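The chain below stands alone, shown as structure tokens; this is the form predicted alone.
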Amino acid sequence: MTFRVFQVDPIDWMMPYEYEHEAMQKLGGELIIGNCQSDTDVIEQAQGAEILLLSWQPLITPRAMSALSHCRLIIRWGVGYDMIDADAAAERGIAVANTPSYCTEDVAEHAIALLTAGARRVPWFQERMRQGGWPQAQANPIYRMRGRTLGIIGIGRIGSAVAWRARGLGLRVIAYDKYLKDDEVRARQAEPVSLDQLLAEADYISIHVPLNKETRHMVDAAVLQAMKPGALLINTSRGPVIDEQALIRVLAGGHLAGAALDVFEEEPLAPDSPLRQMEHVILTPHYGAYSVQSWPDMRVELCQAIADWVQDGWSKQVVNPWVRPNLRPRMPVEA
């Protein structure tokens, strides 16, 4: 044994983790499952761990970090690394990554989905239908989409998926991205504007950014104010980037036509959340993520991120690369 890697927050329907058992053995190295519920179950049980996996929990926290010696990488399961600080792990030496692509596409459709159903009204006509009822259009206007406008808020691989399928619906596609130039928003099949034109113009808005310190609520009240009227909000992207309260105000007030979320600022949504009454309101469980094909692919990226790290010394996955010439030193593992 070369290496350990220690999983902090085991998912049920992953144990007993055998494909990453093996895969582990045959790079010399043994994973280790844990059952950390603190901080401080991570110090205990992954001391001697060079590589941490983490699901979902915020446990690896910076005292865990420096308390775990032997921790050099620390691998977010999924695409948004947002439970782990990332600058506190440079600090101290510490590389993290995370699973970028695995479920690019499976978000992409889950997002068109979320559009065509609010566009077209659809979840409003079930309920009614099931109800018994025989619910007449006119009372909630639709419009054609072709020829209308969806504006993308961050145009990575997920955004710039959307883009390619909006397109493919006859939508024109405006962006803005304040990181991209804009021949590379052009070329992720897109029109750069400025988020003003954008909110000014767009009957539709999907957004797709990470969650860090600079986007958290940054669709606040008054973004939200700006927006078109009637215009329809769709978020896969994650909950806090919104200010839930100030949307639950603005769609009491009927400024827009309705939102369409897979993610909230607190998960799960509680059931008394004014968002599951309000009519034109579209809810899914954070699952825009979820396909049949999507986490294996989950499973063998991350492997592969682990793979490139023992060979290598490095992942193209790390998130903050900055740490590299202050990388911890690898350490012997303890028998």
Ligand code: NAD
The other form holds:
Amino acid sequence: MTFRVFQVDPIDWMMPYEYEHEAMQKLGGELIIGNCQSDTDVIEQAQGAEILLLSWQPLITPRAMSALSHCRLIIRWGVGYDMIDADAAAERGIAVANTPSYCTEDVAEHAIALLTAGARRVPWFQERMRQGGWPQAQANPIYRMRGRTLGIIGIGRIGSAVAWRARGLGLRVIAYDKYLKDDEVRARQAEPVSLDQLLAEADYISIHVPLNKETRHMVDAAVLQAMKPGALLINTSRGPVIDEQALIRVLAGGHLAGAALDVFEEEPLAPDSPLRQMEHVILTPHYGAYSVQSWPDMRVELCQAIADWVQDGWSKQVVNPWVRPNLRPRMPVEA
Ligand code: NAD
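Please could you give me the other form, the form predicted together with ligand NAD, since above is the form predicted alone?
And the full complex, kicking off with our chain again.
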């Protein structure tokens, strides 16, 4: 055995991690399934592991990174790696990677599903039909989507996949992305605009930025109020990108047509959250990434990152590449 991989917080449906055990064996390594509830558990259980796998919980703290001298790579099962401090990892010579591509199409499809359901008010009608009603005459304003404007905030992998689909619906697509040049935004089938212009012009806004210090509460009360009256807000990125309390207030005030949310500031969403009672709000339980195809793709993508790491000493899925010159040296594997 030449290297050890440690799964910090296993997920029930993935047990017993048969695919991963087999993949690690083929590479000459070993996978250990942990059961950690705290960073102290991680420090105790993950000793000797070169690679740590994390599902969701923020358990690999800087304290754990410092204490685990064998650790050189942390991989997040998923796209967003906001529960790992990638800067703190780099300072300690540890690379952080993710599985960036397995669900791009799925999240884009989910965002489009929320957009079309919200624009056509499908859940509102469904609820009344279930109650025995026939609410044809109470449709409130429903606008034809063709010719209206979708504003995308963050036009990376998922944002571009949304833009491509939205063009097919006949929408005008505009996008604000702080880190892309105008030509790059145009190449993704969207008109580049400033955030202010996007807020003023978009009938629908779909958020696709990562969660980090800069984007936490990026959509605050001022941004929500600057949105076009009657606009629909869609979020499939991360809950804390929106100030949820401010959103609840703005929705209650009637400035927006509604919101369609797959992600929340706290998950699971509290049973008594006012969002659950608002009839112009569509809610799904953070499952945008899921499809029959995406879960197996995620497993392949993660194991490929490990194969590259073992064979080439690096993976293109590393998200803090500035660590490379200071990467920790490999330590001998203890029996
Ligand atoms: P990506 O890195 O390809 O794209 C993110 C884009 O946001 C980039 O183009 C980046 O330049 C831009 N950006 C970053 N900071 C910005 C800022 N301050 N203002 C404007 N633009 C900014 O990522 P992706 O694959 O498109 O995924 C986006 C996010 O979606 C992930 O980080 C993750 O949190 C979330 N996600 C959610 C689900 C789900 O199940 N709902 C699944 C996968 C991913």
